[in-house]
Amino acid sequence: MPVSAPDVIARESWFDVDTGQLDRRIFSDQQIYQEELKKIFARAWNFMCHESQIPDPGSFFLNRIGEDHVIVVRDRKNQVQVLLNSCAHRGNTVCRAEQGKTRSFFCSYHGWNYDLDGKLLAIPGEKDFYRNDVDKEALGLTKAAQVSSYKGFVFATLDAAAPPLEEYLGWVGRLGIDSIAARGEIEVVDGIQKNRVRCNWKLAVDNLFDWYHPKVTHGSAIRTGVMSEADMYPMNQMVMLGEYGHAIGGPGVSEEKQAQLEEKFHGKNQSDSADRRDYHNAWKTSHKAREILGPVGVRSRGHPNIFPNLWITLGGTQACLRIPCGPLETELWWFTFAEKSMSPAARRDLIQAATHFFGPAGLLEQDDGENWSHSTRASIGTVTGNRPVQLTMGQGHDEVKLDPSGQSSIETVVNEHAQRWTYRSWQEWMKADSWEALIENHSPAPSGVI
């Protein structure tokens, strides 16, 4: 583990917004990582699960907020609770199964037992060992400061001062979730794909906006015919930037092309489309989708990221959490979403595609993971770690266009606008000592030339 230079935390700037240069040490420095856990993950609204994963009282799902392990559970009153998975006695976990249904949570160390809302129910030896001298009301499981849901997506924050979820998401964050929810009644396919990559979590985040790499990194997918060259190097790019670091980047279509697609797919059941490209086009062509996503959002075919670490894929069929496991390792969690109305054949094809493209067996992410790992490794070197990352593509050459609807976009060629926005926002989170300071000092969504 690299040793932090004395000035790393105190530095005025890790990312130079004027030059697009980024200090590589943010990908490996332990002090910076510890600050991220406190100033980003402990304050942000973090995605926990989809409500379809916890349908009944007692249904639970284990997740993480930074390095804090949490239980997302529906209590006896049908309310969603987010509880830290740590016994008040000695800190042991009280739930080991990743998902399931239970009547209570039991500590396997000394037998302390907790209700679904986190209340301490019973302590072995309460009368004989503790002499009835224990305040069980004060020794329940620690709860998240706030829990909220947007269109079935459950989020939690450990900071009571955080703004309401929908305000935090803004229109760009909401659009990211809407890109899944607009498909209709959906559910998470059982079995979250999980794997670890030896890379910093931020590299796994900024890559989702990167349409410069696919033709090179994923050349094998092109050569084998799994993906076309047009898929891997789309020139028609659309970028949308929101407050607090939310962004969407990737391909987009013109109003004219969108109108053509709406005419082509009018009345068709996109859920049962056998063609993957047709599926991605079709589900955004209904009148309902335009109403939900807006006149600009409906034309986006890019990847949303809800800051800090929730990636939503093309077509809104999958979402991925990039969970930090120290500065040099990241755990990737892939959620696959299927419409409940899907035919068995269409559902099978969707799951097969999800497994084949991303996750531990994914053709594409195996390529990506190698690059992220080597890029992280370079940040440790005495010399290589001091050479800045260059994020200058398109800087000062494009313009944010505001639509009368209030949505805005940058429509251009391949670029690094979303990456720069991510690191600019990351830096603002890291410099702010409180939500009050972050609200006051964060950058508003940009306008004009960018």
The other form holds:
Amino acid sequence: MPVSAPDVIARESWFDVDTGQLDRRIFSDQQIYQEELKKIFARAWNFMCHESQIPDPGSFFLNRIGEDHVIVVRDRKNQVQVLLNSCAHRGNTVCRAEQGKTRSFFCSYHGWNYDLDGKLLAIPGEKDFYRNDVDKEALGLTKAAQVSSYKGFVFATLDAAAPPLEEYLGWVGRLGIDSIAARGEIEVVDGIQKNRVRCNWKLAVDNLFDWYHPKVTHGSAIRTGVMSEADMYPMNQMVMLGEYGHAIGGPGVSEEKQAQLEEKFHGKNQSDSADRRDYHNAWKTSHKAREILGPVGVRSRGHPNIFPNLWITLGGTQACLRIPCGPLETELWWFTFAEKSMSPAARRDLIQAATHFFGPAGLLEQDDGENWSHSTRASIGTVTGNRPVQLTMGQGHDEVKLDPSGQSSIETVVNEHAQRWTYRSWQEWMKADSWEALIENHSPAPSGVI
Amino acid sequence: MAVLDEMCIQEKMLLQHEVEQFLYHEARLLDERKFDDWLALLTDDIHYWMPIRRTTTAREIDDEFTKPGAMAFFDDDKKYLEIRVKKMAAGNAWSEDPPSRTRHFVTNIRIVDIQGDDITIEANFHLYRTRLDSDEDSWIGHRKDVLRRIDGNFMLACRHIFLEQTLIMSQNMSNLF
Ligand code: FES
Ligand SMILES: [Fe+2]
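Same protein, the form predicted together with its partner chain this time rather than the form predicted on its own?
All chains and molecules follow, beginning with the one already shown.
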């Protein structure tokens, strides 16, 4: 095989939308990664935390936007601020605890002290060393360009030109968040599991839509009996694709099945009556759930991804951020959501399911990381890096059906529609030089044969 | 601690020896992947738990570990530990096939309390793991174990594992601590 490795990778050819062939080098190329930080992460609305994690003025939680470290904090006026965690003086980190409560952010290097809204309060030696010749107003912590929250989920963008959050999310992104929020009044359970996998972040995102792998990758978990093969390999798949790359992919139930379930759980306290495996079926049978999620959305049991990197699990009980740390490493951060009204037993069940299935010791997730890290490794080899990734499953065989409600979905078997949509959107983001260009040139959500 | 305080030095030395031998034996079973034999050493009411650790300020250090009932990395009863072992033996547990190579070190073993048949132990541990050609993991921390004397033999009735890591630097934790 002749080896050809162009020094500059032509942007147009990373993903061939028509043939489903994807250039593997996007999983390891340093230059592409640097561009992603600017064109994807700095530009997108990134999930920061849930409001319940920062209940009081001074409560904070550290997060990242690409490789920019940020503090998400509630200020004295009860406003949520997203501040870059870097002192205006030499750049030192001003908040080192990953969560907690504070009165101000005090820099441990020379002592500049910042208020909860990022304002520079005091500089040691302002008079004696600076001779009062310093513009404190201009030297506050940098703020995210925009901060907004949707149903208690706080997002931030570093780009002032980004459209408003709800518009950015569109109906698919909102449905993704609603898949948690519609359960009722929810809060994050204390404890964010964090671990680092040696893979490119996009492979971790790709996988959340991947209902082809569970039967094989998670075959051993299935054999223990903690989940059925039918759960892990559902034949009815439902895919929803939204502007800017948001997507939902995974199992869905038919109208008839939904009606049966509504019958089964009618009048019961959905979260408490269901056994662990039925939880996601149960809460989606209430009138309220149908109202919020819509007639199509309520039948979805799939995995939403809020572009670029927030995965919501099918029960709406957990969300996982895939945070890039260089092209070859990704951190996985798990957030777990409980309803405030849950009985202690139901809450306990939900938390145990969360620890038992996901996270680095989770029965399912144990077997994922090595697949992604070895797929990443292959993108480095001279020959293996030149062999395209295959994203062809189901291409051209399905149809996007528009419901009178305005929601649309693809109802089919296991497929790769959502992954193709993700990479296609990713490519559009990477080609665009500004939000303006992205708004102008991004694909509308697909319709018709797909 | 009344019982401990009443023991003479010889009795304490004997007990220390028995405890150490049990912990070494149990660690050896895990390293040899004799998981069924390991399970046989656990009481039916065992709680096997590894909370999540966070970086906090010294002022808020009480909040460093998640509390029981909140999220954790492990929060298992006997049944779930049996499921973990069953998974490893399933023949298609890819994270453990090819098998990981592990070495458990247990040190600084202290008997801190005796209540009836239950002996509470504190110990430091180092679990070293390699996988394939270049994967290397190292977990260090301390444990709080409860050993229960049943018919003259020890059984493990509780294991609470406190890691030094906050962000887990490993692809997974498919092994037992
Ligand atoms: S770097 Fe923060 S005060 Fe100097
Ligand atoms: Fe998986």
